[in-house]
Amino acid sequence: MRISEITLKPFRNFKELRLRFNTDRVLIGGANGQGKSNILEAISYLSIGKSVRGAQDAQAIPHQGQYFDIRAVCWDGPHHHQLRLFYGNQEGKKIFCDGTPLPRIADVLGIFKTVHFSPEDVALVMRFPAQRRRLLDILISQTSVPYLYDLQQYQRVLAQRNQMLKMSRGALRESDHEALDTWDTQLARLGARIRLRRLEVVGGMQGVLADHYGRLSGQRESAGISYQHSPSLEGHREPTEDMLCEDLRQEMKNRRAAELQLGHTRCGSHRDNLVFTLGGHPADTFASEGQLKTLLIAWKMAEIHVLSGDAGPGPVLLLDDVFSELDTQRSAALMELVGGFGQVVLTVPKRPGEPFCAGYEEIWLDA
């Protein structure tokens, strides 16, 4: 994967930007502000559709304005791509692949790949389950457009099974039973195909991910990752969809009396949780700041392994502000373990001097 331009027209704070990159090794620097930040979000966009930072498309639109437009030349190995994505208030979200407008914005996945670090997610996404769930749905969601149908589905049922919850309150008529237990049927198969998709991927992310921690923090420490997900079937090395099917179905079951009472769904794939860890212990209780954004940095090496596939074209990676709070050692692994990566966009408020960005093609903004 490669991009080679991208035109912004406007979009946050640019009114008008248009950048080419003549390599695969880009810095963009400039100071706090200038927008950096935003060209990368802006980027990440034509890749999933959305802000990566889990921003509603209104928030992209300049001050006082009424839309924003992203353009883009990318290749994806055997091609080059045009890809628009459009959003009105108005008009509403609109993406576009060489001219001819996509029935669907995730009929984007797969087109063009990217993985987005931010600082900003090192607070973000390593302290809440929450956001750990969503980094790797965004994750699946690039190499499976039915997952991402899949955690649709799953949401639209959830909101109708809490909401026959919440109206109910402990007083279901007989037939309320047989509704609910309609939407348990529903949820459940939903609930073990997204279960299932997130145990192999993060099974396979498992030794690569202790690999580049390894690299990047000098051996210094062991870390890794895992899924839990129902405590019946943790234990259990190879769980089919249809037993974890079978067992959240019988965990709702289980769970229905108190659920009455609460007013909404306690158990499911929504309250799974994606555990970091360093030395065997939670890295969310126990680690630095300076340790989680290795873990993550990591994490995104990872995600490069998994989009790639098998001898696929390699994801965009893209580096938002990477070297703030990492020590020289650190920076300097990194920037090795890149090397072999495909295209590497980063951000940088100032000349990070040599050799972390040596052959790297320089844009400053504030030039």
Ligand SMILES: Nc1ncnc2c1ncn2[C@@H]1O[C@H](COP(=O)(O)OP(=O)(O)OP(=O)(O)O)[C@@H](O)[C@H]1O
Second form
Amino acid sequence: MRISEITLKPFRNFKELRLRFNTDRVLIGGANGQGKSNILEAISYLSIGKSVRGAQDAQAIPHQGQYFDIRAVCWDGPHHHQLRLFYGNQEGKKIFCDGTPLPRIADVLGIFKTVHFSPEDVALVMRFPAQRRRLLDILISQTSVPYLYDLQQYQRVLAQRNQMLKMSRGALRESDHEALDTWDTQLARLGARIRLRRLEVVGGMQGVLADHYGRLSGQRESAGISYQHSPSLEGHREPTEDMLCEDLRQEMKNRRAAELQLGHTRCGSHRDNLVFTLGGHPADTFASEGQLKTLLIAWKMAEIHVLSGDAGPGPVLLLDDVFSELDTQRSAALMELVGGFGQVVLTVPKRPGEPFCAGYEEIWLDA
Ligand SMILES: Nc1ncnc2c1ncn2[C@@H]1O[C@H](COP(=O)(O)OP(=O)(O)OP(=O)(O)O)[C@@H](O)[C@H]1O
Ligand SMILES: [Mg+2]
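Rather than the form predicted alone that you just supplied, could I have the structure of the form predicted in complex with the named molecule?
The next block holds the full complex; its first chain is the one shown before.
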């Protein structure tokens, strides 16, 4: 699905903004603070039903306002769809497709797919495992709503289990142990499903990420990704859900005494790690800023591969301020790579000096 029009009335710094995209190659330009990142955030709101920056919905309401309202026209061949996301302090969040309210916010996932790159994410994602899990979860949720439900259910069970561990203060009655056993069983099953899906998706991205990183760096460097979890199922190339579940249950059992002392759950899919490597070394400790940025871009390219699937149109690629910190060669390689993709909307704070964006429809916010 492509996007041909977006209306923010209002959203963050915009009281009213209406943009039309006439082509598949759009460049939104404007000085710092004009709202370029906000526009891309608004577009991706319609895709994932929440802020891609991890902001609370209320933070996107204009200062002194009571609500925000994002509307877009999207199309897929001859079919046009109106998407709308409204959030009000009083009303809460509502999503509409062609005027019909969707029963749940999660129902919006998969209708209009986007891949969002932001330089803010480079530091966050590359330095913090929780942010990398979030990246992966947003991606997989766009391909599978049941995955999102598993995640939500996992969080609920985990919170209850932690509550129990905390209240026990190291000592549990027999009946409490039985209750904990029940939480463990549920958590192991949900955690195994989450882990298996993440392993599958990351496995499918490894080759694409390495290939794209190679091309972006002019084949000077090699990059990789892996999904690490404990226990690691060493030697099993293709774990099953039952294997992962049994391992998780066993791990929780082994750690129960220690977790009772600590008061929280130290093992499970909420502690797993998506690891980026550069030349075989962990990127979060060794890579330069530009290399980290290149890695995240290569990851985003691999996201497109996942979301494009076997059939149907690919996602819309939203690139926020993507050229900053990239050398000329990497910027040119990036534009060549995205040349083959469906729709691309990118932002720049000033006119690019090189002819990277020849053929892009330009929209200047302060013009
Ligand atoms: N809820 C809000 N209400 C009003 N203004 C907001 C709100 N949230 C953010 N802003 C403002 O929106 C403005 C534009 O922010 P945005 O990050 O989109 O700018 P930008 O064009 O991407 O700038 P840069 O080139 O520096 O990245 C900022 O001045 C910010 O303070
Ligand atoms: Mg910005």
